[in-house]
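The data below hold one chain only, encoded as C-alpha cells and taken in the form predicted on its own.
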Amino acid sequence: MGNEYSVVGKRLPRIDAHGKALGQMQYIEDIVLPRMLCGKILRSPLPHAKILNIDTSKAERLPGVKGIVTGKGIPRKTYGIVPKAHDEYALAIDKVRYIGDDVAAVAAVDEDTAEEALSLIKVDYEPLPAVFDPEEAIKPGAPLIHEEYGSNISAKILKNFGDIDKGFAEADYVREDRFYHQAVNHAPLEPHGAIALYDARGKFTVWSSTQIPFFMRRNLAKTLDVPESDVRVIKPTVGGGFGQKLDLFAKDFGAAWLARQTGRPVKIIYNREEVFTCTRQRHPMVIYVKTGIKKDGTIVAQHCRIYADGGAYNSTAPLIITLSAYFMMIPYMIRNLRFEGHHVYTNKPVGGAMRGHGIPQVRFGCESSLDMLAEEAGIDPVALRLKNALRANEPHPAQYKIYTCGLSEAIEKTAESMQWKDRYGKLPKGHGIGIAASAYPSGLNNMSHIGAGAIVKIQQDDGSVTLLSGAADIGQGAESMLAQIAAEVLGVTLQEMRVLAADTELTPLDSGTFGSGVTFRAGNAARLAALDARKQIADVVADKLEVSPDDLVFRDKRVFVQGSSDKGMSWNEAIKAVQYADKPMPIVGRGFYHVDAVEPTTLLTQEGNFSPAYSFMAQGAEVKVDLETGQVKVLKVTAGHDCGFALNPISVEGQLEGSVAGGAGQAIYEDIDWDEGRIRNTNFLDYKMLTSLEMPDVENIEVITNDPYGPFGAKEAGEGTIIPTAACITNAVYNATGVRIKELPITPEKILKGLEELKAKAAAKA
C-alpha cells in the first residue's frame, strides 16, 4: 500500500525541517517590537487565603514602570476550555486557591524594574485551611476551594454497561485493587509566552505559544470583556505543547491589559519554576480497579472508581473524567461495566490536558489488574487480551462504530516480536517482559464546533501552493502532514506547497490540537480544498483534452489522461490554461471538515459514538531490574500501532517513539515532588525525566487498516501510544522481579522493599 500515491506514504522530511536545524523559525522569545515592555506576574505564596487588600502604590513609583493590574481592576469573568466549567479568573480576586496562583501583573522597562516591581506590592492575605488530597477533600468538613459549588467535587461521571452484579456473579476469578499514577510535568522545552500589542484601532494582536488559537481568543474576549472581532491570535513557532498550552494563562491576559494600559507593546515570558507551578499539569489520580474472568479468560465484568486531583481549578474537569470512563469500554469487550469519576478540588496546581488526557492514569489500573488475573487463572497475558480484543464492525455495547480495528494484529505482532512464547516467564530472575494494550480516538466530535477548515490558494505565475489552516502545529509536524495532503491531490511536490497556519484574523477556523483531532479535522479539510481547487483545473484541462474531467490524473507536476500518460500537459500550463479561459484568478479550493454531532455537549449523560475512528495500539516492554540496588533499566518497548495509514512514516515514527520516551520516565522517574501544596522540584535538575543515555531500543511496528473515513485512510498516530506504556513497563517489572507496582513512578525503593516483603512471605511459608 502507497505505491500508488506520489507525495502521502513517503518518507519525507517535514517542510520546517531545515528552518529548525538552521534555528531560522521563529518562537515567542524570538519576537521583539519596537518600545516592548517586559511584564511579569505576582503570585501567590500560600496555597488558600482570601485576598484583603492589594498596594501597588510602591510600585507605580518605581522608575521604568510602566502598568499594573490586579484582580480588583478587570472584568468579573471566568473563563475556561470546557463549557460548563469556568471557574478561573484571569487573576485572583477575591481569594487565592494555590500556592502560584495569579494576583497580579506589571509591566516595566526591562526584566530586572518588573521583578523589583513584584517585590513592592503588598498582598494582605487572610490565611484559611487548604486540602490537597482528594480523597481528603471529599470527606465532611473538607475545606472548601470554591464555596460556591458546596462541594470539592468540581465534575462527576456515572456509567453503567449491562449488568454489573450478574457479571460478577459469573466471574471465576475476581478481584480488586487501589493504584495510584503520579503528577508529572509535560516539561516542553519551551517555556510558555505571549506578546500583545494594542493599536491605535482599538485592536489586540496577541502573539502566544498556544494549541488552540481560536479557543485562546474566544477566552481572551471574554476575560478582556471585548467582541471577539477585537482579538487576533497568531500562533508562532511551538517548541512542545502536549496539552500544557491549551488553556488561557495570566500571560495572555496580562500582556493584552497591559498592552492596552500602557500603549505599548507587552511580552511576557514565563521562567522554569512558572511553567512547573502556574500552567497545567497531569492530573495525580488514585484508581479502584475491580475485574471479574471467567476460567477461559472472558472478560465478564468491571468496576473502576476514580478521584482525579484537579488542583485549584477545572481546566479539562468534565473532559478528563470522560474520557477516562469511556476508554474503560476499549480497547477490551466489557459488556458489563460500572465507571464512577470524580474531579476534586485541591489546593494544589491545576491538572489539564496532557498527551492521553487521563486514560494513562486508568489503563495503568486496568492493564496491572488483567495482568494479575491472568497469573491467577493460569491463563498467558496475551492469550488474554486477543481473547477479550474488540474488532471492527462489532456490535458495541456503548454505541461505539468502529470501523477498522488493529488491535488483534498490533497484539499478535508486537509479542511475536518479543519473542513472547519463548521468553515469558523464562528469564532469569531480574530480566523480565511485559505486554499492555489501549486505544485513542481520533478527534472528538461531541460539538458541532470541533471542526475545521482550509483554503487552497494556486499562484498563476509559477504553480506554487498556499495552504491556509487553522491548525497550530506544536512540533508534532502538522503542517508537513496538511501540505502532504494538499500535494498529492493536486499533483505536485512538497517543494511546491507553502503552509500559512494558526492566524484568527487570515486562517480559517480550527479548533486546534488537541485529542489528536488533526489528521482528521484538518488533514479532511485540507483534502477537500485541495480537491475544490483540483476540480476548477479539471474542468478547464479536460474541455482542452475532450474528455471528461473523472478521467484526468494529477500525478508528478502533470494533468493527464489516466491509462494515456502522454495525453497531458504539465502542472504549470494546466494553470496557464484556467488563467487564459478567462477564470478567476488566483485558483482558490475551500474545504471544511467535521463530523456529525449533537449539540449541547452530552458524553457525561448519554451513550454513544464520539469519535470519527480509533487508533488501537499494543506495546510490549523489555527491562533489565537491578536486585541489588532496586534500579530498573529499560531496555526495549515494542510498539505496534494501528495509526490506519501512515501518512508519512518518519513522522509516525518520531511520534511512536517521543510517546515511548515520555511514557518510559513517568514510569520509572517522573514525578512531582510536594510539601504542603508547593512543588520542590520546579527544574530539570531535580525534576527527573529520560534521557538520551536511558532511552530503551524501540521497534516501530505500524499496522495499516486504512480508515474509510480518514484522509487516505489515515488515523490518531503518537498521542495514545503513551497510554499502555506506563503498564507494559510495570508489568515487565514484575514479570523480573515478583514485585506489583501500584503506584507510580517505579522507584528503587519500592522495589527494594517489595523484595524484602517477598522473602519475608518466603520464610513465613517455610
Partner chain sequence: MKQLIELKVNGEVYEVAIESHRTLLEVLRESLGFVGTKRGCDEGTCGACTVLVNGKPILSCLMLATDAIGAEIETIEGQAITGKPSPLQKAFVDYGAIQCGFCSPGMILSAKALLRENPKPTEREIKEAISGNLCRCTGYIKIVEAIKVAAESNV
Given for the second form:
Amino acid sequence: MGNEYSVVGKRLPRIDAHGKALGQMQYIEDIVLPRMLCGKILRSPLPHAKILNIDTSKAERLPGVKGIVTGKGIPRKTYGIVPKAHDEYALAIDKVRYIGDDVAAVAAVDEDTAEEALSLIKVDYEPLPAVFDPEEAIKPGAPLIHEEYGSNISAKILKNFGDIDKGFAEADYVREDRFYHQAVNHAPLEPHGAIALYDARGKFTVWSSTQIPFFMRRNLAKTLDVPESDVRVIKPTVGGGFGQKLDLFAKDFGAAWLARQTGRPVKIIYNREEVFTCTRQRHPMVIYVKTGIKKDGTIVAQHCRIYADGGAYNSTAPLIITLSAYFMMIPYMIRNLRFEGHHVYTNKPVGGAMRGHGIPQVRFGCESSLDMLAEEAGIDPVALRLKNALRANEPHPAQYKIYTCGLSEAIEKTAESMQWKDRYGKLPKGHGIGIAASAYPSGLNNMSHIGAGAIVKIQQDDGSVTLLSGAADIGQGAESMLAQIAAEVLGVTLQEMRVLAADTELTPLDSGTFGSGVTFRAGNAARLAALDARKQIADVVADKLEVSPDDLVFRDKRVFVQGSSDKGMSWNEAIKAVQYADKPMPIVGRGFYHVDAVEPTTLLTQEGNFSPAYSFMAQGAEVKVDLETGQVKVLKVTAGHDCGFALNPISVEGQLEGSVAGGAGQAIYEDIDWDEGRIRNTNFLDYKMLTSLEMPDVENIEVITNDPYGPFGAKEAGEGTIIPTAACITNAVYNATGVRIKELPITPEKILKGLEELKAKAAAKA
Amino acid sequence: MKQLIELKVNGEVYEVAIESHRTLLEVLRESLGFVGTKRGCDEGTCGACTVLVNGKPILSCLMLATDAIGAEIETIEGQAITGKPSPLQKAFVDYGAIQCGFCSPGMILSAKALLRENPKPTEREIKEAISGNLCRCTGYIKIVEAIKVAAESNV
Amino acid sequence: MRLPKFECFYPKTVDEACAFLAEHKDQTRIIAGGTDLVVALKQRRTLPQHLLNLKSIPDLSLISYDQKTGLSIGALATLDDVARNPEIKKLYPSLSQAASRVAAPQIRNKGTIGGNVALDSRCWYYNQSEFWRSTRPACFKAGGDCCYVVKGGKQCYSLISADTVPALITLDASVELVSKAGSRVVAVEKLYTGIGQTPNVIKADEILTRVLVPASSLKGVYIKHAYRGAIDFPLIGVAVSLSLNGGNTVEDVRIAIGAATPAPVRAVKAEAVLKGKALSDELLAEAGQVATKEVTPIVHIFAPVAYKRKMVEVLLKRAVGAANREQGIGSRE
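Taking the form predicted on its own as the starting point, write out the structure of the form predicted together with its partner chain.
And the full complex, kicking off with our chain again.
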C-alpha cells in the first residue's frame, strides 16, 4: 500500500496549518471593512409570548445608531433546512418562542452604541403559557408553540420492517427500557458571526461562519426576498462547527438587511451566551428501546420510540429523527424492526445538527440495551455484537447498499487490543471495560443538494494548481483533503496546490459540510476535475512522446510512460508543452459528483439506500470509578474504525481523537442545564467540556476496506466516531460498578445513588 | 475620556488612545490589528485570548489594557522568526496539532511560556500548562505530542 | 461583551488609595487581578464609576516569611506566586495546594491572593449576563427580594467558593484591612457573613492589603473536589491542618469546608471528635459523619444537597488521612 500513492495516504501537514499556527488566517471576526458598522440582536426575555408592539423610536434617536430592523419590517418568509419544514422567520414576527428568540437587529457605529441601542428598544409582550418538557408538550391541552401544526409534534415518522410481533415472539430474552440523552452544545471555540456588504448594483456579499455556503445563500435570498443571484456568500476560515454552523441565523439576515438599509457594511458577532442559547444544540431525547434476542445472541426484533426535544423550531427536523431511524437498521442485522420518531416543539433553544446528528442518542439506548440483554443471556458483549454485525453486500432489510463493511474486523481488533477476554469481568471493582459500535453515512442521498462540483485550473506559466471547490472547511481539513486528492491525480505535491473554496460566486455548487459527505462528494469531484485536467495535458504529452495518453503516468512532478519511467518529462515541461501546443487553451478540468439518481430515498419512504457508503466503528472504553465520590475517569478509548482508506492518517486520527474528547465529555460532564427555558450554564465554567487533564488515551485501529466508490477508497471519517463513545463508556461504567446509567451524563451523584441501590438490593436478598 | 498610552507588543512600542474600560484583547485586536489573538468566550474560561505578559500566559479578555502599560506583551504574531514558523509552531503544523486553529494561538503561547521556564517538561506538566486552553477539535493528544517534540528539538 | 464605562485610578501608595476610597467609596470597586471583577463588570453585575487599581502600588505583592512573625503575603501576590513560593510550599503546603488548584494557569498568573480571599459569592442565578438576569425578577443579590436557589429563602444563598479560603482558615490566617481611619486585622475565619448580599465584613472604604499566616500554623492539606482538573470552582473544598502527638494521636486539628455553604465552615465538632484520639478508619468515618451535620450545603447546579453532604464526609476522611501522611497529596482525581 505504502508505495501505491505519493500524496494520498500520507501523513502530510494540512495546507492551512502554517497560517493558523502563525495567527494569519482570517476568521469572521478578524475581517474589517471600511466604515463598517457593528450589529447586535435584541432577544426575547420570555419563553413564549405574543409581540404586541415594538417601539424603536428612542433607539433610533441615539447618536451613532444607523439602522434598526424588527420582524414587522421584513418579508413573511420562513427558512430552515428541510424545505417542507421551514418554520422560522429571520426575526420573530407576531410571537417569540424561546428565551433568546431574535426580535430585532440594530447597527451602530460601535459596539457600545449598539448595546445601548438594544436597551432603548421597548417591546410589549403578552406572555403565553410555556412548555419545556417534550412529553408534557405532546399532551392534549399543552400550549401550542406553532399553531399552524395543531400540535407540538412537528414531525412524526414510522418505519416498519419485517414482523415485529413475530420477532418478539421468537425471542428468548426481551427487555424494554427508557433512556434519556441530554442536550449538548457543539461549543466550537469560534463564536458565530457574519459581515454583509450591499453594493451599488444591489447585490449582497455576505461573509459568514457557515458550514454550508450554498444553503446560506438560498435561505438568505428567501428571507430577504431577493433572487439567489443577488447574494454571494463567502466562507472565511471557520473555527469549528460540528453542525452548529449549518443554519441561517439572525446575524446573517440582520447583517444583510442592515447593510442594505444603511449603505454600509455591517458585522454581527455572537457572544458565547448567544452561541449557547440562540444557535443550536444536540437534541435532548427520550428513547424507549425494546430488544429481543435469542439464546444464541441473534437479535430478532427491536422497537424504538423516541421523542426528540426540538425546542422552538424545526431546524433540521424531520431529518434528525429520520437519521435516528436509519441507524436502528445499522450496524447490526435486525430483520424485524419498528421505529416511531417524534420531533416535538418546546419553548426552549433550538435543536439542530450536531456531530452524529440524532444517532448518538439512539445508539446510546440500543447499545445499552444490547449489553443488558447480553448479561441476561450470559453472552459476552463482544460476541453478541459480532454475531449480529452487518456484512458487506448482504441483502439488507431496508435495501441499504453496503459495499464495504469493516465492522466485524473493527470489533475483533478493538477487543483484542483491549485484551477483552482476559479482562472483561475480571478487573477489580471500580475498574471496568465496555464496548459499543456504530455506523455512519458518507453523505446522504436524499437532500436537495446531493452533488458537488470542482474545477482544477493549472497555471500555464508555472504549473501551479488551483482547485476551486464549494466544500466548506470548518477545521476538519476538507481543503487539505481535496488538495491531496487533486495532487495525487496530477502527480504534483501539495506545494503546487492552492485551494479556493466555499465562495458561491467563484466555486461550483456544493452541498456543504453536513452528513459527512464532503470527502465522498467533494473529494470525488476534485478527483474527477483533476482527471479532466490531466487528460488535457496527457493528450499533448502523448502526442509529443508518440504514445497513447492512457499509457502516461503522472507522479512526483513527472509525466512518463508506464513501465519506462525515463521516457517522459517533468511536470513543468509538460505544462510548457501544452502552452506551446497548437491553439493552446487554458488548462481547466471540471468534475461533478452526484450520487446515483436511481437510488435516492426520500425522508419518508420505507426502503432505499440513503448513503453512497457507510463507515463503521467499534469503540472500547476503560474506566476507573471512584466508589466513594462516584467520579468517573476515562482512562482509554480503543477505537477500531473503518473509514475505507485514510486519505491523511494524521487528519483521521485527529478526527477520531476529537470525537473521543467530545463523546467522553458527553458521557461524563457535558449537560445543558435548564431552568424554565433558561440555560443556566451558557459558559465554559459550567458547560464542562474536557480539558487536557481529563482527556483519555486513544488507540486508533485502522480498518481498511477501500470503498469502490469513495475517492481512493475513502469513506466518512470523524463524525460517526463520536457515536459509540458515550455508549461504550456507559457500558464500561456498568462493568466497573454494576450501576446501569440510563440517563446521560454519568454524574458522580448517579453513580453513588446506583451503588446505594445495589447495596440495598443485596441487603434485601441477604 | 481617552488617554494616550504606550503598549509594547512583540518588542515594538505602539501608541494608542483608549478609554479606561478597554480590555487588552480589544486593544490588541481592534486598535493594533493583532487579530491572531482570538476571542472565544470573552469571560476568562476558554484560553483563546491567551497572550504572554512579562513572559506569563494571561487572558487578555480579563485584563484592562491600561494594566499592560510598561509590560512586555507577546502575541502569536511575534512568534514567527522573519515569517518562518518557530520550532514550536512547526511542531504544531507537522504533528497535526491544528484543526480549526482557533485555539492554536493561545495554545502555542501557553506552550511557549512552559518551554521557556521548563525546557524538558513531562507529559503531565504539558497537560497542566495547557489546561486553561480549551480545544474542541483535537482532543489535545496531538497538541501534547507537538509540544513534546518541540521540547525535544530544543526550541 | 464590552465593559461598562468607568474611570480607572492608579494610586501610588496605600495612603493615596485609602484617601481616594474615603472620598468615592460608594462609586468605587477595587481591582487587583480583575479575573473575577472584569466578568462581573461585563455582566453588568456592578456598575462603578471608578475602579481603584491597586496594581500601581509597589510592594503590595511581596511575600515574606519570618520565623517569629510568620508569613506575610501582599494582597497583590498572584495565586501562581503563592502556589510556587518555596517557603509556602514547604511550611504551608495546604495553601500552596489550594492556590495551585484555582481555575487555570492563566487565571493564577493574574488572579491574586487578596482577590481570592475577597472573592464575591457566586450563584447560578446571579453570575449571569444582564440579559439573562433580565428574564425574571431580581434576586436578593441583584437588589431584589427573592432567592431562586432556596425557594422562599429570606436572604441570598450564594456561595463563597474560593479555594484558598479553607486552607487559610485552617492555618489560622488573618487579613489586614486598611482604611483612611486606620487598619485592623480580621481572622479569615471571621471574614465571611454567610449572607450572600454582603458576603464579607470588608467595609466599602477598606482595602485588603495583606494576608498574614502565623509561624505556628499547623501543616495540612487541601483537597478540591471538582468535576475537572482545571477551570472549575470547587464543588467542595476541604482543608485540614493537623499535628500529631508522637504516634498517631491527634494533638490539634483544624478543619474548614469551602464551597458547600454561603460562608466557609470551620468543622469544630469534627475537630473535637478527632482531638486527643488515635487516628483510625473508624475515627475518620465518625469525624466525617459529624462534619456533615455541621454543614448545610446549598445545592450545586449539577449536584443535589445530599451528594454535597456525602462528599463532605468522604473528603474530610481523605483530607485528614492525607494530612496524617503529611504529604501534599494532589487531588486531581
